[in-house]
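One chain comes next, on its own, written as structure tokens: the form predicted alone.
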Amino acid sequence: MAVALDPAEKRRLFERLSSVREIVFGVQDGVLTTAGVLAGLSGAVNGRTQIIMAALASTAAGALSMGAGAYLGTRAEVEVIRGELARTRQEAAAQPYVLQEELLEKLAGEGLTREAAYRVVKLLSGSPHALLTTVEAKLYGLGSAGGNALLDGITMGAAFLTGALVPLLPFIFIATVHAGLIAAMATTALTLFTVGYFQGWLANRERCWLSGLRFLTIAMSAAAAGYLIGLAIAPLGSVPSL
């Protein structure tokens, strides 16, 4: 029989998984965007030190920029909603009985008795501490303001850089760029479902596989559109400047 986790290590197990986030994105990011380099450039040049070091350059661009992105989106977040709070808590010291009928309604809405609401909320608010954190979470789906924007930024950028390795690597080792393509193409989409497919396991979904899939789609799509892309553009190299 499994034991359940006390509640102090089940809330560490929820601030790790909330790097879920960061870590999917950035890995499946930085494979797209990378395959969609190699892809794109592959049509429209022939040069491959040309193509290998516009790949590196999107990478490190890529990497920075999106450490950079969660960094500071992290922060605004934690900005705005400590100020929200703090808004809160003023009209709650201001109007304290407001608060306590929302709350009323909210836990007769969610099952309770209304005399059962009532003795709860009659309850809280003998703590003013313990009534504005219940109806901040209870009403406003608001929790303490902890995200961490420097590890969401780090984790970011390090997911990114490597998502972008996984098509690079392949295309610099393997001698033709037809070749390298198709190696870093399948190792794309490889590396895609796998995500897509530890994602699924993550939710507890019963068909793993389809999340895997639809990563794999997305892999595939961009990859075929970026080539068409560097197709299309491949003649404007030729045209002489003026």
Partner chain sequence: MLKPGDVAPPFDLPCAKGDRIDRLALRQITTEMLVLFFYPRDFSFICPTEVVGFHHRIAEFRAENTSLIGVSVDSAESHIRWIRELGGIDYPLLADERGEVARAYGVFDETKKVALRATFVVDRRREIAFAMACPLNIGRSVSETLRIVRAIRTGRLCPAEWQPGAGFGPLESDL
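Could you please show the structure of the form predicted in complex with the partner chain, as a counterpart to the form predicted alone just displayed?
A lone chain is what you will see next.
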């Protein structure tokens, strides 16, 4: 028999799950970018060490860039939300009836009779805090403005790095470019399929393998496109081997 989570535990679970966005995005981007770089350079460059150095540089730049992007993005989001919440609180203090009326209209629009909605809002108004948090969640779709910019940045950067290592490590440890590229593509495919499958599992999908297959298709398309572009630009300039 399934045991229902208590609301506080469920809230913490949702907060943890919100990191899935950073993890999935970071891993996917790390795998795809690095696989694309490896495939592209393998088509354009002959030197194996040169390819590895370029891929390592791309990985470092990608991880730092993605981490910084996630940090700045979350920070900006949190600041905007906090500003909006402060404005709402000032409005609530000065004109509580305006928010009460807006909440009433919202509840009435969601199926409550006007009279029932009035009574719900009136009861909520017994606690200004309860009224305010309900207005924020119900009218503005805002939860707590507790996004952690640093955590999001680190998660995204680490996820990108992890993803990037997947195709990079076999390429580093296998002696020939051709065999290394095949191994990198195989681990990339396996990883992306697994990430897609995992995402499908989190979303309670019945056919998780479809999610995995979608990730796999995107990865292979990106890698193939990268390889073809590398082949196409190779004649434009000769890059000396190391």
